[in-house]
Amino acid sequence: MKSIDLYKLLKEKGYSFFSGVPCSYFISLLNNISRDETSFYFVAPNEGLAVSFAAGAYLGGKNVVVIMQNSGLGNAINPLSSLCIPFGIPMLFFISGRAYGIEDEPQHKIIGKAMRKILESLSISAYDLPKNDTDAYGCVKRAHSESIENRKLVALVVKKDVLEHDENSFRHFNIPHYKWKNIFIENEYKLRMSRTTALCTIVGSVNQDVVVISTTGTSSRELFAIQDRTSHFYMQGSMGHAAGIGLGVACSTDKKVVVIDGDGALLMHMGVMSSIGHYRPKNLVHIVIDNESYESTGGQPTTSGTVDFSEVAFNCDYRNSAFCTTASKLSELVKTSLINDGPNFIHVKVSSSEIPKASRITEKISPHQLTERFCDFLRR
């Protein structure tokens, strides 16, 4: 079923409030309510949010969509029994089927398995969109006529290459540009370093004694391809919880302990930032590398281009907070911030990647060969 189709079902059935987490089985999806200014999708920074936030476009007179990939259903739970089922709040969920029956990676082959039980569990109906056309649509219509008539939530699971993407509309997302209290000049986007250097950047300036936690995604994938360290831990899955790896290994060994953070990982866990500034662990440095989109899944947006991430580690009380664009201050700012004392926070505006089909990790090194190293370097 092409993507466009899909969405003209469901604008058909009344469909103009979307909201999720991005995965990058729907792409096309994502893309195509993008262009259509007659509908809204609202960028949540995890699936609970995206959640309440559908919920109340609900109770606002709109009919709701909300997008995610399976293994965010969890951040989801909570207002889905507290909240939709008491309620009777309806809303349609297409969950990408990440594990599901398939070969995939190992941090989604939990969740793939237990997916169809803890719908059930809570009282969701699911069903597995077919790859044929006309049976697609007669599932849509189907789901949709069951959530409307008996105000429930109904689960659409989209397995790989369910949807076609639609590559004559494909696109990166446009990303917003904002002034930067005035620092920056109007194309300062284009004069970004790339991701890619950044993260060259920061591992030219630690040693193989300094930890390094990254977070999920292409950024791991990048740093991997970049320098490989048994220093490094790599995260496969659990956005957003890079910095709470970070803070618990900071506060457990004497050894320097930087997080490479992205801006859509914190932005759907930004509490841990107050956590960090409270227990004020000194050698903790929290890089946030910030491109504005959540670029392993098609460079859809994020909200940080309104966010000003170091203000917020100065107000939750971090030691010390900088900002930088270029790999000369970031090299410098890295540096200076392992010789300090912490927790120092460090926000990079960056540009997209030079390595855009890094490999996966998996391949080479497997999640429990990967904790074992890990630990056997902290406890050297």
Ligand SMILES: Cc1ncc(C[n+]2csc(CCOP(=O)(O)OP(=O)(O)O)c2C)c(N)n1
Contents of the next structure:
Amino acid sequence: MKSIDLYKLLKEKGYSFFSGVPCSYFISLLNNISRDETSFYFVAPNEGLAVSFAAGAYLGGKNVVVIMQNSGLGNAINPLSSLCIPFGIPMLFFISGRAYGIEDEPQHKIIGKAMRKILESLSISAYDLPKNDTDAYGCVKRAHSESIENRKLVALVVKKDVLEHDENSFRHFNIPHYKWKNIFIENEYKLRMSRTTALCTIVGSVNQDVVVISTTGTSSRELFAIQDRTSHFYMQGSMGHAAGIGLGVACSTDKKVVVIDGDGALLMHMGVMSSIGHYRPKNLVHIVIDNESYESTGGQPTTSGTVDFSEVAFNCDYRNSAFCTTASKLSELVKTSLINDGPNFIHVKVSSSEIPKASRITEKISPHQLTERFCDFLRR
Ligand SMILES: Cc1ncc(C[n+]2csc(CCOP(=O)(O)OP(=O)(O)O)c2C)c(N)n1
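In place of the form predicted on its own, the structure of the form predicted in complex with the ligand is requested.
Starting with the chain above, the whole complex follows.
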């Protein structure tokens, strides 16, 4: 089915509000939504908030579609089970089927297998979206009626390549009042260092004995391509939890720990900043590489253009907090952060990567091997 046709059908059925966290399976659907000025797409920091927003919008008189990757189902379960179901709030979901009946990366395998059982045990009706146009139309129409008439949650599971991609790109919203000067202005964006430069600079500023924990998606892949070290832990999956892992390592060892976060990932579970500020590990440096987008899933915008992360870190009681846009400043900040007591925070604004197709880490090292290698390094 073409994404544009699915989108038109949803509009026909009265859906003009959409919320979610992107998955690459939905690139074209999200692009189409963003290009229609009569629709609203809520850029949710996590799938739970995508659901609670949709619930609120339903109460306010809108029909809302929630779009998510199946790895985000866990984030959504609480508001699904304790809000939507008991309060009889209907919702139509599109959930991507990563590792659902197909080979996929290890971090997707467990949820790919469990997803249907989880949905079933939550009393959420779930249907696989057929590939064939006529069947797909019928399926969406039935799912819509079932959801609205019975005030139920209905999920449509979208397997790989069931939604055809088209040439449209994402329309970046014009948000009128950015508090920031470093916003997504095209010219200014082009002048920023690339994410690749930022990663090279970080690696070049830390020695082999410093732990580096990198966030999910292409940042980890790119770091792996730039330089692989036994001190690196490439977190694949568990989006938003790199800083949590870093906090755990920093509290349990004397090693210096650098966390490389993404803006989308940090926004997903920003509560970790309060934990870091509260527990104050001296040996932790938390860096957010901020490209104002979910680059790994097609470059949809995040809301980081209106967030002053370094101010948030400062107010969460990190010991030091700084902002930079140049490689020389970044290098200086990383080096001083490793000398001075932390927790230290560095917010670095970047443009997109120079290695758009960095290969998968699992081609060389499995997650299990990575854990063993990393534990050996920490116990050395
Ligand atoms: C819970 C969850 N939701 C969605 C995804 C799909 N996903 C993988 S990487 C990514 C984008 C991460 O964005 P950001 O941290 O800004 O890093 P960037 O992609 O820009 O490098 C998304 C949405 C996921 N892995 N897990």
